[in-house]
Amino acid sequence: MAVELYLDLLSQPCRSVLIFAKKNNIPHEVKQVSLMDGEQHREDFGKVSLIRKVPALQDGDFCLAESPAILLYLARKFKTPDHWYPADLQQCARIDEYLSWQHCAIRLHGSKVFWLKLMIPEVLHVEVPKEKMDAAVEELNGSLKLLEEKFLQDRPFIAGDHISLADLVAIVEVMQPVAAGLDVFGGRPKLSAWRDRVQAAIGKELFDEVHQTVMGSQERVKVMDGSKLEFSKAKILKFFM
């Protein structure tokens, strides 16, 4: 039976879940949930995810939230190749370490740049002070430095010689500020080479397919109806500004 995946591909974690499901031929059905349209607040979605966030998974009567939990569930249920989440204790620990760190680091900082550089000025029509933007980029640079020096070091991938869930979760976060027009790879040959390896391991066609929506954001914002975000505008500004 196919699992149901509730996704919005503007969301980094949603992209990681979809790439993983497609790459591993996991039977799945995508249920679109537009965060920009507030569809996470629908009554039917609330029955799947009480926290009203995507991604969410439904497998029969079983519902699950949070992308690391969903990725691990899919890996275990469908017995995906070992390299995604190895049996080796220390390789597995490397992945756990990255997944534990990234929430309040590269995920937060990449998202902040995406909103400050693109969504807030272009969709919410609120001017972002230069010092706010500069501080956000500086925070992101710090996280990218740690990704290179602490988590990658001299390894091809985060956990070793093969792609893992850690790399998948990392690459979608790194691509978020890129979609807003920030070049994060310039002057970072190690990060660029890692990106190329991750893309090759995933398959460039699949990688580009899943990133098509977010990578078109700079054009998409020109026709976005900002009034649809009025219900959450104050919350967005408080969080990112």
Second form
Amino acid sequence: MAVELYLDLLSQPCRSVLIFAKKNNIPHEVKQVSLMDGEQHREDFGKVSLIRKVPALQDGDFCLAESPAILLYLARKFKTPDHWYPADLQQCARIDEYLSWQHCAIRLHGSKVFWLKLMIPEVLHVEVPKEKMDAAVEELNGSLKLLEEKFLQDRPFIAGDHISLADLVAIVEVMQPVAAGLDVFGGRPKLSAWRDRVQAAIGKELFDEVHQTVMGSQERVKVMDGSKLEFSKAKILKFFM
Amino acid sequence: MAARLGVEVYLDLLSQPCRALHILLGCTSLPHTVRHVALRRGDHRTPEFSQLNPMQKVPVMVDNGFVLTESDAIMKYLVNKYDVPEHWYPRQPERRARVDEYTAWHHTHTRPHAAKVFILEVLLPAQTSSPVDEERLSRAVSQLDDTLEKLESMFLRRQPFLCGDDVTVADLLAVCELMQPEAGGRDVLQQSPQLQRWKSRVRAAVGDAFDQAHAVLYAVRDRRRAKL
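Can I get the form predicted together with its partner chain as well, since the one above is the form predicted alone?
The complete assembly is shown below, putting the previous chain first.
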């Protein structure tokens, strides 16, 4: 029986879940939830995700939110190849460590740059002060430095010789500021080489397919109806500015 | 044969995630050595500590040379590896997923929102010798109240513990964050009888380990009370 995946591909964690499901041929059905249209507030979605966030999974009667939990659940249930989340306790601990750290680091900083550089000025039509933008980029630089120096070091992937859930979760977050037009990989040969390895391990075609929506963001905002986000404008500004 | 070093943990008991780990170690009687790191003194910024953890944060665990950071990763590793009751991080996939779900959500909700109240009410004024910014504190308290409501309605619901019938590492992480504002004499669960009952159940499940972990926090609270 196929699992249902509630996704919006503009959202980084939704992309990691979809890439994982497709790469591992996990039987799944995608249910689109458009965040820009506020669909996460629909009554039926509330039955799947009390937390009202995407991604969300429904497997029979079992509902789950939070991408690290969903990825781990899928890996265990569908017995995906060991390298995604090894049975070796030290290696899987390394992955857990990354999955934990990234919430308030790359994920937060990458999201902030995406909103401050693109969505807030172009869709909400609110000017972002230069100091705020610079500070956000500085924070992201700090996280990227830790990704390279602490999590990668001289390894090809975060947990060792093979791609794992940690790399998958990392790459989708790093792509978010890229989609906003920030040159994340310029001047970072180590990060670029890691990105190439991750893309090759996933398959460039699958990677590009899942990233198509977000990578079109700079074009889309030119024609996007800004009023769509009005209902959450105050919340967005409070969070990011 | 080299001597077994065993598990070493680098902790500051004023840190919420350090307390969660300390409680787990205490009530499972896992042999370990505590290395105290005084954040107030800047112990985490020394070259030696930075080499151990470039993020300059606590807790850090070293298990016979294997260095691990991030409290949730550390606790999951210890439960997986050592002979401790499995209810702390159940093996059954759906039950394990529930704990993973909470520990992820914790980072973006319980932890930052409870910490902010403590930072604004206790830490910042102490560090800068300035009065509390009441407006910011009021907004932080309100944000935490929203999170507490979600904690009740999305996780606890009608269950005894956050992830089911038995206490897990998720409950330890949550309860330690919610205890932090007590340093300023504030009981954030005052208006939440359901969460108060949950907290009592967690305390009963961990026994003396709770107060032992919180002794430093209580001392800070009592010193402040004496001053006022």
